[in-house]
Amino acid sequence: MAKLRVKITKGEEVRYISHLDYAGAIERAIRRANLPAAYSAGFNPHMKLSFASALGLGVTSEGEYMDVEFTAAVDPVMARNKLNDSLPPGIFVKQSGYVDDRSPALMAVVNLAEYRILAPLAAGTEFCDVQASLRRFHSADEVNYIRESPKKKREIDLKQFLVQDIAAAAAGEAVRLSMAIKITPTGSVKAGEVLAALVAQFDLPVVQDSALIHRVGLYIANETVRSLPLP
């Protein structure tokens, strides 16, 4: 058995296809492609995929981890360049090697991901009001975001997942903004419900419908060191 471990981007191509999507289009792909993908046992045997961290709907991406299970070792280069002639639009393998087939999961190692929203400034307001807005965030001791799904309401701290001040940069008549946010063994939160807290609870002057957000990259960081999955 053979571990690859594949970054791979998520483009605006499909932006709005969901994380099961996704994987499900990668899994067709590896078929395409010829690999010698391993499967699960029993009645309903699964290709072996693992990913480092499930994408919000929405959100575009440069930097998405993903180990596939091969019953035999292969040419990465090859199995990179196949899966790229195999995979749709806005799917795209930049890297590829292999890891130790005992090394602990993606999901168990990845612990930080950092994030790139682009907004438009609401009419009437400038950077300063930006700044201004992000000032009171960073002063509030906590912030806490209700989180409503079909079952349940689940009030979170979202200053809790956060490693850093969030920065901002003027872009014309937008906003850039930077996060880092902790991804924790219990769970982690969204770009986008930082940036909803943001709008509702600290008045920041953005369009948040026609927000951007891109994952920049996933990594294994302690307090001095971000490192990349990769062999």
Given for the second form:
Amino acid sequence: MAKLRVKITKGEEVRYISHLDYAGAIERAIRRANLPAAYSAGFNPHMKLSFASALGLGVTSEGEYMDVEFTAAVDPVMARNKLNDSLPPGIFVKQSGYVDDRSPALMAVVNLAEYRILAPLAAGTEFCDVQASLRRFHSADEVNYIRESPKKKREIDLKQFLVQDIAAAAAGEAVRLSMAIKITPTGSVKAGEVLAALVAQFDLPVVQDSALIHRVGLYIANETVRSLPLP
Amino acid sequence: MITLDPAILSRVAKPGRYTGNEWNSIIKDPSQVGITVALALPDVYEVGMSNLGLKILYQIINNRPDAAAERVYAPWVDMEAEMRRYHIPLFTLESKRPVQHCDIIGFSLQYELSYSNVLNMLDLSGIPLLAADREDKFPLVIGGGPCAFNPEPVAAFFDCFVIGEGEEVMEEVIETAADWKKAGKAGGRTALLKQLAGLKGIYVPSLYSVSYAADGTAAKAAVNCPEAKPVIAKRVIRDLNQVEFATRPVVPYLDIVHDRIMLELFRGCTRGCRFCQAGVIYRPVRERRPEILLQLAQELVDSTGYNEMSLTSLSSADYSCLHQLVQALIERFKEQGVSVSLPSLRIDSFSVQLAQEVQQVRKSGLTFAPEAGTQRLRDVINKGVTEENLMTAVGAAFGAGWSAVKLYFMIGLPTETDEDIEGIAALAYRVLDLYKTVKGRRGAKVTVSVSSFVPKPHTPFQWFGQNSPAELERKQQLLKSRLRDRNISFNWHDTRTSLLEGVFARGDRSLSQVILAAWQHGAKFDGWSEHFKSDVWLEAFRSAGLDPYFYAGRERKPDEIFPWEHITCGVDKTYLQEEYQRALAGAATGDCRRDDCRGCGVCPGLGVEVLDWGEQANG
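For the form predicted in complex with the partner chain instead of the form predicted on its own, what are the coordinates?
Complete assembly follows, chain above in first position.
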């Protein structure tokens, strides 16, 4: 067994597919690339793939990570090239390298996600309105967001997941927000949820539906350093 | 090129239906090809993408340097609302161009209840709904698929229809249209249509005048120009080994209805079930050679990356070289985690060994289709299986570790009595009991799935008066009252949609106005129970002064002229009438491949023979 870790993208072309479908597309590409993927035993064998963190429908990324188990260690550069020839547009392997078989799962080590949101300003508003809204957000002790799933409603304090203040920059008729969100063993929040709370509770003057959310990267972070899961 | 606002995509369900960019999709520059074809299926993406015929045509057309084939499906209602609100025309998934800018739009007509979606898609494209209103600049609107064997109810909306298998004729249509376009559209649309009418298997409805008898029947279609043929015979591929197959199908991101490799073993079926339209219109049986299938399978695995392969046909267990093929496929693809499945297994030819073999990689449930609850009725429909066949197969399956079986039945069949309905329940209970006998304990799960029989044209039952919705509901309730065991689950179909399906299956040209009126009043996605508007349809019939019963519920006289009489699949009407009489008498008709030929007329009429490789190998 050999565990290949890859850094991959989710581009504009595949923005609107779900995490499960994204994983499925990669699995098919691995099979097309004829790489020696390992399968689980049992009635429904599945390819042994694991991701650092699920990326929602509508979100692009330039730094996702995935581990795939092979039955034999093939050259990682060759594996990357073969995969890139077999991946659909928008999914691209930027880096690849083997990690120790027993190294902890990506999901257990990646604990920080950085996002960039580009959202058009609402009609008749200006960048200073954005700043005012963010100031109020930052001075609040907690910001409760209600996450609704078909089964239940859950109240989450968004602020405990934000590691620093949200940065804003004017970008023509739009605004660019940057934020870093903690991923903890008990859960995390989505950048889209933070945006929704900003709009609903702090009157952030942007067109929420038109916002483009992009994940800049995933990191292993402690108080002082941020490192990447793949050197 | 149409760019969709992210705001729209973020508001609709499953936006991946509209964004394209799938693996194996072919994006050509429309300005660099002579002819662009939008291949359409009038249902949602997940259904449309599962159609094998369109996958084949997509590959064949895109193999031509002078043509581009693109895909288009019906936008779901949420997306349609956004498109109408923001004036976004229907667009193709490849180049994201308005469908209106294509030269041809070809609709695959798989199901009568998708007709309202055809109108909706034309309207969203900005193409006049009526063929008569289309100027030269609009695309040529073509229909194909099984429903084209009686295209009369939708004749007003189509410029022409492809009758039968499309591999060869679509290329001829493209060449004809390309020449016409190159010649500056000389003679206008009428000239093109007349040229197309000269091709074998092409039906141009505007070149026929239909007359009706005083009683509303006898819709005789007479040619009104020399280019049109009095009778249009279906196109048929003589040897499937010689034509292109869909070896590089578009691999979707979304979970579609048939999200797996489809390996078509053969076309046609020689069993002769009397309710089955496919069994008649796809005659004769033409098998692909096992070595070619293995090669196609390899290409499919390599080009798609799917982990599942389905061996498709009308009755896959009848493939003459099935056993060797299945073993070879499993052996070859086991390492790559690819499983093999057989979606339709007949009870009599079912072998548990085979089922176990195909489930080496992935295990699934078992489905059997006795179709009717008593032997008498199974003889009427010529299903050719006995209760003993079913019990042997199910017993062996239980012994091999299966515990869940699904049983498919139809209600509303000719000569059916309440005893036959009760027979369905009795059969389900016997299957439950059999589990106890085999395993010594209870624990089987039986699913009884019941659909309502709709008589189809070109079948022995085309004379039969369909059961009314009320009668079908009574039968459903009767069956429901007999199935009182928590280990039996019961599924049934909406009877009102079956009525509509029955009307359009055997309807005539006057129904075009009903479809138009219903669509104008909001009918769409009629096959989706949450969108079916029964009252809108009934009102559309009323306002047109037409009675649905006349088309669906009326028993036809043996000599009645049918609206589809000028379209032939090669099977003689006299043979079908004989089969109907044999059905009413409960007489079975054997498999023409293994028993005597009963002279349906296909082989000599079309000049095509049954191709059975197992038989050829055995001398």
